[in-house]
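Consider the single chain below, provided in structure tokens and representing the form predicted alone.
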Amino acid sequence: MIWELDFIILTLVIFSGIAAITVKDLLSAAILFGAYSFMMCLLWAIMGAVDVAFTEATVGAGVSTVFFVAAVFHTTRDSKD
């Protein structure tokens, strides 16, 4: 394994995870969660767990992100924060 690539992807995982929980906008949080899941998919694939990577890509980065974005678009905003 190339440790530099692992380190870059791990850094992006940590950054996207922290950004997803600190951002105020729900749509941005949903997109950052999808990016987090995709980066985790890459890490699983690099480590050789292709079945786990495929499941993470399908469920985590694909279906969950679509459901989160759809839920955000079906909500209304009460205040003008």
Partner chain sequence: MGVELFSDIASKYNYLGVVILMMIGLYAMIAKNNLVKKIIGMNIFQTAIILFYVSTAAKRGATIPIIRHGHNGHGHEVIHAAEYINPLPHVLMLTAIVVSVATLGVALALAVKVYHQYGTLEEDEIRGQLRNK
Given for the second form:
Amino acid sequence: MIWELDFIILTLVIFSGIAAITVKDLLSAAILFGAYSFMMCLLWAIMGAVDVAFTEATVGAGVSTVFFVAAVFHTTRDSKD
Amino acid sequence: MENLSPHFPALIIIVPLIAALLTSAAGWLNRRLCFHFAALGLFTSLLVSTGLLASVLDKDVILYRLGGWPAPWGILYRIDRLNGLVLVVIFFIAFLNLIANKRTVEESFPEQLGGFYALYVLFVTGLSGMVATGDAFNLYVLLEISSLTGYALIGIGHERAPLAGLNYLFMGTIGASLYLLGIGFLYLMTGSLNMTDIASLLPGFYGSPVMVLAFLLCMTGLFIKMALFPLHAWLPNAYSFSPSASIGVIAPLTTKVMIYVMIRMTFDVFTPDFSFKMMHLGEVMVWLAVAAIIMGSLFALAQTRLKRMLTYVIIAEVGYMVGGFWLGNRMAVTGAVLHILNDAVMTLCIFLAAGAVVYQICGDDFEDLKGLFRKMPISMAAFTVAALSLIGVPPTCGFFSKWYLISGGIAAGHYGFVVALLFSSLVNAVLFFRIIEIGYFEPFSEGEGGHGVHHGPPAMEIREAPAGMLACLLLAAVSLIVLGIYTGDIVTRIIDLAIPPAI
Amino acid sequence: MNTILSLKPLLAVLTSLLAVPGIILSRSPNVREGWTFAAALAKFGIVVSMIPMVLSGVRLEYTLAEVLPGLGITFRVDAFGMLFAVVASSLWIVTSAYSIGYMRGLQEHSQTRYFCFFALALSATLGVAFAGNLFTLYLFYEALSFATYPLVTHHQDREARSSGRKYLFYILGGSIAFVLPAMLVAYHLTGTLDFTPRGFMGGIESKSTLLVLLLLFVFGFAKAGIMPMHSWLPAAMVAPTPVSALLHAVAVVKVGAFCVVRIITGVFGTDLLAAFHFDTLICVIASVTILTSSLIALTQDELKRRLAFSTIGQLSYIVLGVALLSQAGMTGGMLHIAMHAFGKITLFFCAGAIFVATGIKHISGMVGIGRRMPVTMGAFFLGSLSVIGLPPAGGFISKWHLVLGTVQAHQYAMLVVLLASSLLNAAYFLPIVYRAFFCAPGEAMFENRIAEAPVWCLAPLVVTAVGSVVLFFYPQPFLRLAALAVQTMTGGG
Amino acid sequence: MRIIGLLIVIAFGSLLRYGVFFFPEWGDPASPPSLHVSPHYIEEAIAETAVPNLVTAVLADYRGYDTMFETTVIFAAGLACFMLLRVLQRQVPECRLYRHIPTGITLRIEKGGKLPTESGSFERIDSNWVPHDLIIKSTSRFITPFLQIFALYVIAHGHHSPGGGFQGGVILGAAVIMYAISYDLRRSIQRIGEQATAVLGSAGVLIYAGTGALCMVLGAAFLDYGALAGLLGVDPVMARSHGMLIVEIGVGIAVSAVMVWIYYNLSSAGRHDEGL
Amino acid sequence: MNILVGFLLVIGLFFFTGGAVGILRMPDFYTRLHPAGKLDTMGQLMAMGAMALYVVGLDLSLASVLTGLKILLISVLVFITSPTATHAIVDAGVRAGMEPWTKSETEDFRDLGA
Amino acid sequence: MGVELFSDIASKYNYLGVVILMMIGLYAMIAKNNLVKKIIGMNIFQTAIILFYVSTAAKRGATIPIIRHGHNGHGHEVIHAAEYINPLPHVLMLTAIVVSVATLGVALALAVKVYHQYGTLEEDEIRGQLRNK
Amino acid sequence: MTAFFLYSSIYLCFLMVLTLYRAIFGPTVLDRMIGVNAIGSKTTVLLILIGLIYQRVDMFVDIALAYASLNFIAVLAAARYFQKRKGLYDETRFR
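Cool, the form predicted alone is there; where's the form predicted together with the partner chain?
First the chain shown before, then all remaining chains and molecules of the complex.
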């Protein structure tokens, strides 16, 4: 664990999380959620959970973003909140 | 068979799992095979679980180390009398419903048979695993399997099913996550995931607020999953819009298994001492259950569709079990456990009957049910039996669990619960006799039947449900009465011994 | 008193149940009714065959299954149960015969269902009669309620449905809301539900608990015998007449009275009641019911409704008699079960026969009918004598004992009530007979050439009318059973 | 709803905040999780299983049963997406676009029409994807094999470095997804069909469960890879290591297949016609 | 050795800084792509090189050389993918109908965007 | 009190981050109208729990849970538990991540289906449509 | 050296804040994509830096590699959205 990095990244994670749920465009939300996952992955690497970080890198950053985009592609980008 | 018998605890999960995988694969090769694989898998597990129950009756507790690792390090399966019984019920219900709904499945998902059956069997796998496991985290994984397949089984229905499925998914995920968080708290304090191990480490942390929080989180998660009253909002939609084949297994099993898990958690993880004596939660929970019972009954009264009404009845039934369990005396806990068993079979029976009706008349408005007794006498007879059981009329099994619950309530001096139970029985009577009356006495729109209704050939194209469905329905109805008559045996030989002596 | 294990009570209960598949599956009506008769006769035979043993002081017992630990479906035949069982099973034969006449005469629909549920109801009735504990009693009581529901709503029209609903509401409501909790509390307090001759609640000290329990039991089981629980009964008169006969004379409401007596004697015990002075309370409730219902009966014009209100009053006699707690009063109350059954069933059969033959339901339309249907109205006369309690009919015997009982118990107020109600009974029955025989028939009578009802209708009512007269001269079997029952209950023997 | 949500969330948060007061410090080496069960894994895993990556050892062996169900969950998700979305009634689209590969001319064929020559020189293209993006295609064509090899490496090397069946499987699946994105869905489905993904998905889980069952048949407990020693011809500790490898391969197959399967269904809303 | 590593890393960070500031400060989408695509790739290349060097320099063994190579492989990968990604984004922007920035219409996207 | 509070926060800020993330996720699930937003919230909630677990695994002064080359258990060097981070929560969380991505897939599939049915992803609009029907 | 790496990574984190600003507030979706892509490239470096700090860099390389490639795929997918859906503004009804 590297607490300095952890602290900064945790803050960033929280901000990107808030951004992901407040932004009014679903594609942006999906992308921001990707960013959230990136930083989550970083957080886990910082805590020494390499396998978890690896999984998050492949799943959160890659596949789930693609899934989100695919779903948004078939629905709508529009969102009221 | 001889040398496999020590592996029974693993087999009850592995057999359906492999059956599900084969079913799914078979769906792409030959669709006819799917049903046979699924049925074979479930039947085998039914046999295995029966064998397991038989052996656990004289062995007290069977432990099975998965992967051969000893307890706190590996995953342990722990079969005692209680979950042996629940396992048998699970497979019995799943198998019966599978057979009964063969026709409906083939008609609704002609191209996706393999997928449906695989999901179905996986769902059952998850449930049975949850019941059998002795590891708190393993329970979560299995919970997710059964939930995930459950969402899919519900979402494939028509009308509002996808939306209902999505809402169920949200609620279910919150519930499962809260459970996971609670386990995390426990892990943080004890460092273990094995239920027995946690229980043995727990006395050192009795005073800790973290433990209280862990308990609350676990329970809240489970309450969401079992749709206890204020958290029940997902259930009615999810259950009333899903296909009959899936609801026939989801409705009887999900809530009951969750209640079993609650019992397991309070007994085996948090220990009765902590759950009942230190938490001071009993009173609150029982009042919550009372609210669940009364509100469920009242909501059920307001419905005009059969399946939807039944969903509210389920909510009330959940209140029975939760309330009975949290009364915390021996009688009431026996009643709650017994009611898990009985309610599962009752719900199966009534949903099978409703499924048969819906299958034949393609609708479940009360208006559609007019004169149904003449067209489908046997299905409606089974429906009546199930209804009597839900009302709590002896000799059907519903009476006996209610008996225990009420006497538990009296023993605890909790008359609110007693009154709620009686009230709900009355409401159930009103509900079901309304339907029976419509089905029996409302004239069928064409040609009033005249004489000898039971002999006469059906006048219209509406006729009795297919034979397979009918046979299962009758079996379920008969088992309601059989269960009722053998209540004494079940209680003395299984449940009494299964409840920890501390209660 | 010794107890022996015997399968007979179970057989007696099951005979009619076993007949049900036969009834459902038989193709022709004759076969179907053959089944009914066979079952009725078999049942009667089994019941009668047990009488000597019971009279010799033996209790027959059989436990079917232990459904809950220490609590099984137990059948136990004692004198009181025997008395009721004899009445019910003997009258079933008669009622079956009458049903055939009535149903065929009116060409009713759904006859199979009718006979099937009739048989079920009888099974349940015998189950109640032979119940060895409160739980079994409750079980068969519920079964009886559900089995009679389709009978009450037999006509399937709006009126039948609404009265069926009312019936279920009262019966189920009573049993679920009153009996079940009371039973559970009793079980919780005493740990047993087995009837004992002297009651098993003796160990409870709290008067208020006992009072609440007693009231719950009495109101829950009363079915019709106690006033606020009665209101379904007149409504249920929409049912076919044999059903009304069954309801009133044979099974259902009698079961209510029977249960109340069982509760008073078998659960609480006479000593306990006397110790806490609950007897007076029940007496008061019963006498209020008697007077009110008799007065209401006077105002009814429809014959069956008048009979219904009369039944309510008569049932309260039974309750009253037992609640007097005196030897003679209890004997009278129990005897009244039998006597009233024979009398009232005759009256109902007559009402049905009149309806079958003429279609007349109202008393005002029956002027001069006795000239056209002398046999029917003669029987009606005998039946009403029995119900009023005048000499050449069996009703006199029971009423005599009741009166004796009030004197024994020094409840002179009750004596007055009894006498007054007898007067009222006379006032609402005798005018019918009088007008039937001595008034000139109206115009309508001549136009539709009215004759007697079919033989199947007529024969049973003659049999029961004669039966009630015979019971006056030869009440021994019932009297001995009742005396024996009272003896065991009051601890005399 | 917003206010209610806020209230619930604040209540929930403050409850947890309260609980945090009583937590052991973050990163405390003396906290119960570090002292009770895990030391056994850390100290004994390599001796008992010959796998230096403790996570893999615990994942695939000590708690291998969890992992089997983890794979099953993924499989169930694939199945669920298939059941929920797949539209099997073949509906002919309004018009189809074909490109003549040598010339790049695009043909538009209305409903019911047929292609003039059923030769291989025409390829069907998406109705709203006209251009032919060479850069992306070449890049992904270039990367794909490396990605696949890397995925296999991750699966195989999971014993010694982070990674394993799941991560490798996802990368393998992602390679196919990338192919589908940069070319088009139809071509990807031609290469790796729906049937293949579904069957491979169940086959992967079956490998896992089958390995466990094999151990059971050989007389040990379910998933006790030590029993495979006889079959593999190594000592029981190495057998555990090899058993884990087999299992990881199963996981990899299942996960990659199912990821592709889910993507197919999700990106074309179940029509398997035109996709993202 | 360490000095070389430090120097390279600092250069890499410098490029990153330029990229970040560019992304932050540039007025429109296309111009922002410029630092994002170029500077970040460059920064990554430098930093990766530095780290590969460091790893190899730490102890010269087969394993560490392999690790260094792997790190370089990442930078190769980034070298290939990053421009492609940039290209894809530009392409998307063109297709989406983004107008390139000219001095006159600075604020146009503000109110149109999310 | 203030100092205590501060030291408490300082030593447990990671857990506080978990709590905040959970609140964000839960808020999105409860208060947001859009189904995809809810799904994102659900994922945030799940990741928060995963973060919690991984935080429990952290151990000061320990390295990642992969045994160094020199160590081989029965060799000359004995492995001390304090040297390596607790691997167990990592394992659990691998499973949890997989579960969350599986749930995500199913949820998105359901959302797509809902959209095809109602033409919108807003829950209140869907409810309005249902009410009008 | 470890301290140097630590400070470098903290500095990178700081740069990430700047990039994240673009990702969060970037007016259009494509700006966010740029931001996220840039975060991705920084993260790759950061991961290896963390590996160096832990002195187990060989364990982190794979993660970084997978990370870089999957980031590429994600960006590709998002970009594809615009190639399929024609407009940034026309079909979406922003309020």
